[in-house]
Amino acid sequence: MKVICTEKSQILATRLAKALKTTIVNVKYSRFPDGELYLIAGELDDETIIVSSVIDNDALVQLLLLIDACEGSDLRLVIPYMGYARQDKQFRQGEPLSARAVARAIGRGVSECITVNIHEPDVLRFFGAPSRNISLARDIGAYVKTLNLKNPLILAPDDGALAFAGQVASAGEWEYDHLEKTRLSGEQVTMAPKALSAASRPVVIVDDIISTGGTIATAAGMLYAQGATDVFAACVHGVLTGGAYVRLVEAGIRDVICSDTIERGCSRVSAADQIAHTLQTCTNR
């Protein structure tokens, strides 16, 4: 068994290979003058683990090329972050179900797919291969525990992320809640924990994805006004688009914490051990 990866998942893939006590295949990437992508992989094995976060369109094309380059090996696909997964509904006639289109494309020719905190687990049925989703919520919680915060409040940005917040909170048996918006006027909205108080305690806002960071940045200011001593932001997937990291820091977020499903400077938590455990569990069945 060997591990191979696309260009933007090299760090996680290397950590996974180490966790599995195996080697990683060297891949050379280049681009033709017309912009088309090219790659050539080194020596493969009978079983190959492909690690590829689909964080942009180039990463998606690289993954499709890599799956084809590895034809003949038993391929198991690890998708730490799957772009297009949030486009999982059709609202108007003529719209694509983009999550389905991407899942069908990358699920061809592989024997198994593993995702990490995919935004909508129902997308797994589109892969066309046995699929499972794993969560890093407790790993995020374990990292928060190392911060040695006194009586932290774990806070989801909305009720849809409350279960995720509860899993994070279980690492330290902390209290958890979700933000609730209250409209004061046509233009003014306030946000506060639904049932618990943020006063005189640190708050960690947690979610599966941080994209623009707008909601968290706005909430941070309101939480400080409500007496929070510090506000942290933590997520699995640090998309951090459109200057999100700067926006969060400027809003007073003390630290931004994410995993290496998308490789960022603030990637403090690794998905490698969880993925390795899942792969080994599947192998031993």
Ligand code: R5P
The other form holds:
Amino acid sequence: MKVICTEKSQILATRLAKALKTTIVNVKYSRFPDGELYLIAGELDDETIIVSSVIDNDALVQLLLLIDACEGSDLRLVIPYMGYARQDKQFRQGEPLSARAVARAIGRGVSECITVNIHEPDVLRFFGAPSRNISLARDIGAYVKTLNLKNPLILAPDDGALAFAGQVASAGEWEYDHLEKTRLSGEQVTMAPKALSAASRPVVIVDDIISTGGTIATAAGMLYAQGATDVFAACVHGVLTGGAYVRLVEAGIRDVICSDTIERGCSRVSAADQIAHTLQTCTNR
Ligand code: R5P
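Could you switch over to the form predicted together with the ligand, since the one displayed so far is the form predicted on its own?
Next comes the full complex, and the chain you just saw is listed first.
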């Protein structure tokens, strides 16, 4: 068994290969003069684990090319971050169900798919292969524990992320809650924890994805106004689009923590061990 990966998942794939005590296949990536992507893989094995976060359109095309290059090998697919997964419903007539389109394209011909904190687990059924989703909530909780915060409040940005916040909080048996928006006027909205107080304590806002950072940046200002001593932001997938990291720091976020499902300077939590464990214990095969 060997591990192989697309260009932007090299660090996690290398960690995974180490955790599985196996080797990683060397892949050379380039472009044709017209911009089309090209790759060539080194020596393959009968069993191959492809690791590829779909973080942009190039990563998606590289993944499709890699699946094809590995044809003939028994393929297991690890998609640490699945882009397009947030369009998981047809909200308006004429829209694609983008999560389905991507899952169908990459899941064909593989024997198993593993995702990490996919935005909507229901999307797994579109892969057309046995699929499992793992959660890094407890790993993020373990990292938060190393910060030695006194009586932190773990806060989800909305009630949909409350269960995730609860799993993070279980690492230290901390209190957790979710933010609730109250409309003060046509343009003015305030946000505060629904049931608990943020006063005189550190707050860690946790979510599956930080994209523009808009939600957390807005919440941080309000939490400081409510007396929070420090506000941290932690997520699984640090998409961090359009200057999000700077926006968060400017809003007073003391530290931004994410995992290596998307490889960033602030990737402090690795998904490698959990993915390795899942691959080793999978009963689907
Ligand atoms: C949305 O449903 C996700 O769980 C995140 O809350 C969202 O992607 C965060 O977006 P942003 O960082 O742009 O506020």
